[in-house]
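Next up: a single chain in structure tokens, the form predicted alone.
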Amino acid sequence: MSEKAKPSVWVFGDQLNVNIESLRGRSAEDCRVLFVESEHKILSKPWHTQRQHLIISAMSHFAAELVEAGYEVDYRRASSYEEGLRMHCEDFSVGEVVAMAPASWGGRKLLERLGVAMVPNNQFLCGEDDFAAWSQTRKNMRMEDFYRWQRKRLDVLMDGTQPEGGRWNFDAENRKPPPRDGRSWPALGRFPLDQTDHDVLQRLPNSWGSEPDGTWPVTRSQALERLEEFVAEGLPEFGAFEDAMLKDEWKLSHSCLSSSMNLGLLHPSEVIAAVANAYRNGTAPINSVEGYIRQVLGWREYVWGLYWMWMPGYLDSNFFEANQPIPPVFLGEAETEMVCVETAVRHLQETGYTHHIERLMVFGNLALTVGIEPQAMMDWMWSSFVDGAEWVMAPNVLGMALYADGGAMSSKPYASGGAYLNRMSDSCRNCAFDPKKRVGDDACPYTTLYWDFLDRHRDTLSSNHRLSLQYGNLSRLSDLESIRVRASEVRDRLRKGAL
């Protein structure tokens, strides 16, 4: 085969593994590999510093690993993906370009327009077609049903035909509030930044958030080390406190592996296998193991399937016609006396990460009850988190957090007053606001906004059977007019960055 006849395999920044479908079965002799570092993509959003560094550094490291393995690699820094491909094809007289199907709708449409051949994406355990086929068998879509189907068909955490431990679900053991004993939490090992990391930082635009400190793996070997570290140190206590929040501990026992899976440095199957083995070896309890596998095999795969089933119209979802902007406090442009919000923003600024309850019940809950525009909220979270991606954020933000899809994703809005935050965090102890109060200058904004949210959307939500108790309680409130006044004041102060 002549050099000019070699096909080019285009690898994107979330496909960083030699086992991706487009490289599988190929050798260094029969293809060249293209990477495009797109200036347009880098400048398309105000990315967190650690997020933009993570993706470009991981892509650069993987390209260097392929060179070391003997591959011919063309790493292009171009104004756009289109321009990078055009220059590559001209310079190498390329006749065929193939890529693994991107993880975004727009990415696939781009490759179709550019005439790039696509092979299926193999970074998930349930492909889009398989998920669509499963959904056709369901009268109602429930993640729990999908999760059980996944475990059965893939034989994950199963004892014959029954679930390990005798139950499918150990959520009841996994909702403990944060312990008050001042315990220490597993420390994450840091990976020293190398020359590639420093070169990437030099050429990327200045952005916001703390500089990279080696928290996030940028190579497969680092990701494997982080996986081993989590299974040994974090997994045993992960389950019990997976929903807890602490001011001075940003991750508790969470794995911090989501970015590695989303970039392709780890495959979900190897993560699940390592976690399941810990249960079989007796080094981690069933509630932690099942709780973590539920997140990866259940929730992560469910979100992936829903994204492809509902795109592209899903991105326009706005059930409540919410139109408020992202508040300055979320952007780090204002301070706040709400300790839970200050804490989550600080965690995000410092690490490019918060765990799922801070995302859902601090950021998402406030955005829902205030009425922040769903698309603005999704873009903000996508650009802010190291593990963000459109397929991740669309169902999680538009559906789960904001109910912008009108209930396609969840059976009721995840709105909550301050009582939940008081139970599941230590933020309320020294806060200026009282989670038990609905009205008054010291009333918790979450509590005020919760009742106001139910009131404002009574026409659309009161028929929801899962909210019958809440609406019964709402109808008995004697201070509803005061709540409305206080809520208007809270929204105004939040918009001005003065809350």
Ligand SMILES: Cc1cc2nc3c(=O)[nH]c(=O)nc-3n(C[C@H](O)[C@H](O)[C@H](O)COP(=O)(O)OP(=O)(O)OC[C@H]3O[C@@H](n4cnc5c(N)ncnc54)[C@H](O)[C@@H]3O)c2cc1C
Given for the second form:
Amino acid sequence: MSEKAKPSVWVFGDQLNVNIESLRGRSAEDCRVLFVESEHKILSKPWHTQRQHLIISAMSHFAAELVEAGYEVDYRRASSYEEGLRMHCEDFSVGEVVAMAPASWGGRKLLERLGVAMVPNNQFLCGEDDFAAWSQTRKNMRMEDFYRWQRKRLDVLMDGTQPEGGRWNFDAENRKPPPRDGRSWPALGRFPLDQTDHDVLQRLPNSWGSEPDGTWPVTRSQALERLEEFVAEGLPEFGAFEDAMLKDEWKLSHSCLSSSMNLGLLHPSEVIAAVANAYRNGTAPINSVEGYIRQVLGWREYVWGLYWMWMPGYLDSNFFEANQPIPPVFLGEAETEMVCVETAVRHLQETGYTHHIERLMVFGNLALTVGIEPQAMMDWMWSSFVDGAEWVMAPNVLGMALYADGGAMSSKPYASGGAYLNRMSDSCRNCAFDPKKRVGDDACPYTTLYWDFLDRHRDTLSSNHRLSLQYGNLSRLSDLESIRVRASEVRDRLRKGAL
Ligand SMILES: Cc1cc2nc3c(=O)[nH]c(=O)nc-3n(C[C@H](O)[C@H](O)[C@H](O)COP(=O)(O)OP(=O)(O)OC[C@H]3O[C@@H](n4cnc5c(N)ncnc54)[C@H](O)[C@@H]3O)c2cc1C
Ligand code: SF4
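Next up, the form predicted in complex with the named molecule. The previous block was the form predicted alone.
Starting with the chain above, the whole complex follows.
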């Protein structure tokens, strides 16, 4: 093949794998690889230090691995993606530029505009078109139905036509409150920072949050090590404590694999295979294995499918017309007496991560009941978490956490008072507030806001049969006026960073 005809394959920061569709089947001789590190993208949000470092470092490491394997690599640092591509085309005699379809709507539109050819994205097990076809055969699109369909068609954790273990769902054995025996949790290996990591850290703008300490895999071999470590040590107890929260333990038995999957370092199929093997080998129980596979084969693929089905309009969702700003305490700009919030913010500052229940029931729940603007909440979470991306944030934040889509994704809002957090965490017993109280100076803000939320949205929510119990309880409250007054005070203090 002549040099002139050699196509350029543009690889994005979340496509870091030689098996991506745009590189699959190509050799080092028959293409050159383009990476663009866009200054505009880096400056587009106030990223957590570990998040911006993770992506740029992982990109740089993958580029170096391709060079090592004999590829011609053009790693461009440019003011924008457009500029990077223009400079690349100017410096090389580029015939064609091809890329795997980006994971975001905006990314695909950009490539269309720039005339870059796209091949399908192969980083998921259920492509957008397959999901859309599945959804057309359904009256409703319940995650549970999608998950079972995935299990059957991909033959995951199946015993012939029946689910392994005789049941599809082991939730009854899972989701236990945190143990009170002071046990130690699986250790998480750290990957020593190398010269590339240090160089990246040096050239990125100063930002917020603790500096990288090797928690997040930046190469495929590190990600494989993390997977092996999780399967051996975290998986056996994953199910039982997947919803528990502890003040002094940020990850419990969670896998910390989302960033590796989202960047393409690992494919979900290899994660699922490793976890299913642990069940077959008898090293992990079915409740944990099923619970974990449900997350990756079910939830992760489901939100990917929903994102593509509902974009681009979905991003504007704001069912409750919520308009409150992000409270200073989320930004680490104010202290708080709410121990659950202080804990989740501390975990986030230190690691760029909190597990799903802190995301949903501490941050999301407060944002929902206070009435934080959904788009502001999504933007804040996107910039703060190491595994953030539009495709995964939009359904999780707008749909699941904030019910901003009016119930398209969830059958009822995930609103709850302090009772849930009291049961599932050790925060309340150390807190100045009382989770059982809804009025008074020491009333738990979650509890007050929960009743106030139901009250404020009576017109739109009371006909939801899944909330009939809650509305029945609300109608029996005799202190509703005091709740309203306290809720308004809580909202005000939260906005001012004085709660
Ligand atoms: C409000 C909110 C925001 C979220 N934002 C993100 C995000 O930006 N990026 C992200 O990857 N996940 C997000 N999630 C989903 C989930 O919280 C994280 O994937 C998980 O906490 C990552 O940690 P882990 O790898 O230790 O997960 P584990 O608890 O070990 O779970 C295993 C894997 O399942 C997948 N998974 C589980 N639930 C979901 C879900 N609802 N959506 C997508 N994948 C899921 C992830 O890939 C995860 O790695 C969000 C959830 C909520 C409620
Ligand atoms: S009492 Fe309320 S504010 Fe305090 S930790 Fe419990 S849920 Fe959080």
